[in-house]
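This document starts with one chain, in the form predicted alone, laid out as structure tokens.
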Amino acid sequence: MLKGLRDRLHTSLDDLDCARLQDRFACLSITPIADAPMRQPIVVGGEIKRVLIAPHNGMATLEIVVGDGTGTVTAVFSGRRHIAGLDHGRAVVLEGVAHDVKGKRVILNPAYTLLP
């Protein structure tokens, strides 16, 4: 028991957070974000790490960054400034097709399911 506590005390907060997220989403039948293929339908999930409202081509878009401890994916909702329930720290499952945009994994207008 002391060895486990000692290991946790010497582990960085980022590593502990990644392990917590991986444990939280391991029971769901979803693909880890780091293993999700590009340009194919995927189902990924994680916690919302960042919420951003940004203009793209003159239209407001809501961007959320979701992380599961293995990686991150950005969900972009065109023409939206807010979606009820999509708040920082909330767990969510996203369904869509991922694309690479400037080195980031992006899903445009994904279907989503809010988790408790």
Given for the second form:
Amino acid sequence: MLKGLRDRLHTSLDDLDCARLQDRFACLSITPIADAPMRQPIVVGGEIKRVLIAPHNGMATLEIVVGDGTGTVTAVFSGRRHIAGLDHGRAVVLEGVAHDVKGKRVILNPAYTLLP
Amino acid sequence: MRVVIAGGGSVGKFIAEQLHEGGHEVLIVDNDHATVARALKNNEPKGVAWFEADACEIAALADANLDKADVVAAVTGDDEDNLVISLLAKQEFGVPRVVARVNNPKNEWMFNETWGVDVSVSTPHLITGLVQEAVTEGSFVRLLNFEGGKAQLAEVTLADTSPANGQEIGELGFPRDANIVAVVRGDRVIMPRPDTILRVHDEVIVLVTAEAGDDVRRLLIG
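Next up, the form predicted together with its partner chain. The previous block was the form predicted alone.
Entire complex below, previous chain first.
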């Protein structure tokens, strides 16, 4: 137990958060974000780390960055400013097809499930 | 590259032929039985594969192996179809580059990344640009848009009243977000250098971002 405490004290907050997220999402039967293939239907999950409204060509676009401790994925909802439940810190499962946008993993208009 | 073309009309067939000659693997998807049958019978365009299906259906696009396509070109004669095909290609298959044809210029505003379109081509807009270029002096003519309109290639023919006449390019004080990329004088294309002197009736081709547009207009048109 003492060793556990010492390990915790020597680990950075970011690493602790990654470990916590990995524990939380490992038990669900979903793909870790880092292993999720591009351009194939995937189911990934994580906590919402960032929510932003980014206008594209004058159209509101909701962008949500989700992380599970292995990596992050950006869900883009076109034409939306707000989606009830998709708030900072919320755990979600996303289903869709990821593609690469300038090095970012992006899923366009994914199906989402809110986790309690 | 693997290219899938939706729409096997004259536009689709022409693009397919050109791309095939360029060494690309091309598949045309069209839902008209007669069109596909005729094309297969006459083997035209040569070396291009055909697939009879409705490109607005996800299942049909999956059968056309869109998940392995590098480029999708939605070039049917129907703007609604082109938008649906573009959105499905981007959203369901993550196609890296989606090109769409605009038939009715009124619909051009919709052909952007919201609908999964990376590049749109509107023939009426192109023709307007080319006609303007031929007849207008002293105005800013858009030739091409990049990055959804953030940058554009434009052309200005210098009128008698242009403040740039007789000036060296280096002394114009061009904004950092714009560049003169070529000067056409009569039949000659001049590569612009800081000491190139602009003259009246020169066609000046500029690459300019949206923010710098007004400054460039002021410098070249007055």
